[in-house]
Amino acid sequence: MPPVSVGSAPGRVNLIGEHTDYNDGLVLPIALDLGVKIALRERADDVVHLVTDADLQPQEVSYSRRDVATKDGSWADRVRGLTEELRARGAEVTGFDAVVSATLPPGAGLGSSAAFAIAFLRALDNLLDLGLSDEVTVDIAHRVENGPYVGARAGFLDQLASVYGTQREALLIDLRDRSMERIALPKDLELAVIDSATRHDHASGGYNTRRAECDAACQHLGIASLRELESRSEIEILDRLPPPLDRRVRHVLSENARVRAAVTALRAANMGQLGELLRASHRSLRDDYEVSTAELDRLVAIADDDPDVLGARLVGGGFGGSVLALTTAGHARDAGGRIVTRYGAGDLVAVVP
């Protein structure tokens, strides 16, 4: 019997810095103790057979490698994209059986798609001895996410966080050059990560629309990236832009500033200041970027009303997904339980670190 090859990768919670990554901005993710695991076994034919225990439909998919170009709209399309990208790079990818197990809820704004892709690439790398570096793995996973098989115009945040992130440090990533710096988490910091039980779909939802709006703002201002605006007067910039492009740009510029301020707060262990930054981030995502929902706003309001919560915001791309709530050490689990009870749905999926 052919040997089994295994690959795994974690999800992430982004402490602050949403919708900045595809604008060459700053992000601050933390890896989760939740993720995706792939077990592969090579087949003698060209069939790809996929089975999962994750909350995905259908839970079993098969297709022939000869028909790989035929998308079916299921989660198998991401596998098609990965194997075709490897083939385009010269790899000989045969048929295989794959068992996909996940502790990370899909569609919850916690990087499940990137964790899936990274875990799959690691399993295929082990199976076929491809010699993929971390950098190449990130690039392939991102290319597939943005390519014809998936079609989400996402940045590099999730892939970089899944490959390089750790559970007890925040990873400051500058997407202008992909430089990274590890920021130690204060001993007194805890985060409750709460799934709202509402789902997003980056490829078909408003995410791509927001990216197109940022592109339109760049064209209007004659720049390649919104990051180029940092040294210019915000009033001058926004006055030149029509609605809603002015609000989209204001969010990106202010969110980059909040990431920098959050790093300062982490280094000073200033939990109160960090909480205020999280609250400001949510207001900006709600009002300027318009990616929140009634459910997320209600969940954040409940969290902010809890006596142990210092600040809360939606996390991830929005349009559903999760929120995070900042507490001091030892209080996140109880606070998360109270928030879920008052909300009447959802789940406390993680306590960080």
Second form
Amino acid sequence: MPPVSVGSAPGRVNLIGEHTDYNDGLVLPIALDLGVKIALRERADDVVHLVTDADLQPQEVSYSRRDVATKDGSWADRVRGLTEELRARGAEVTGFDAVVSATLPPGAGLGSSAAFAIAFLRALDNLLDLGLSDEVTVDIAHRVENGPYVGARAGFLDQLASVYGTQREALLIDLRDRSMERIALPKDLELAVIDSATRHDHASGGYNTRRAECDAACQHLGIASLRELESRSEIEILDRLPPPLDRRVRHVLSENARVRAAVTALRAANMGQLGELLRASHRSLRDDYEVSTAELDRLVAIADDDPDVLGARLVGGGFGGSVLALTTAGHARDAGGRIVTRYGAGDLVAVVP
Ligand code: GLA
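Next block: the form predicted in complex with ligand GLA, after the form predicted alone:
Below is the whole assembly, all chains and molecules, this chain first.
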């Protein structure tokens, strides 16, 4: 029996800085204790056989490497994309059996697609001895997400958070040059991460529309990226944009400012201030960026109403998925339980750190 090669990667919760990554902005993710694990065994033929215990359909997929270009619309397309990308870079990819196991719920706004791709690349790297660096792993995972096999025009947040993130620090990433700084979490900080049990679909959902709107705003303003606006007067900029582009840009500019303020609040262990920033972030994602849903708004309102919660907001791309709620240490589990009970659905998926 050929040996088994394994790869794993964590999901992330983004403390603040949503829909800023593809605008050359700032993000602040924390790695989760939840993730994806892949075990691979080489086959003598050219068949790719995938099975999973995760909440993905179908749970078993098989195809011949010769038919790799035939997409089936399932999670197997991401595997097709990964092996094709490796082949384009000169790797000899054979047939293999893969077992995909996950503690991270898929499609919950917690970076499951990136964790899947990175775990898979790490397993393939072990199997085929490819010598992939972290940097190249991030780039391939991102290319596949954006490429013909998946088609979500996602930014780099999830891949960078999965590869470089840690569970006890927030990772401040400046997407303009991908520089990173680790910010220690105050001892008194805890987060409840709650899955609303409603799902997004980035490839066909509003995510790509938001990206197109940001591109349109840049064209209107004659700039390459919204980050170039940082030093200009906001009122003057927004006046030049038709709705809804003015609201979209206002979100991106204000969210970058909130990331900086959140770093200051973390350093000062000012939990009240951090909670206020999370609440403002949710309002901006709801009203200006319009990526929230009735369910997410209700979940956030229930969380904000809890006596132990200092602030809450939707996390990830929106249109479904999860919310995070900030509490002081020792209170997130109970608060999360109360919120899920009042909401009447969903799950407390993690308590961070
Ligand atoms: C998704 C994308 C990320 C990022 C977030 C929103 O998770 O994959 O690149 O854009 O949405 O912040």
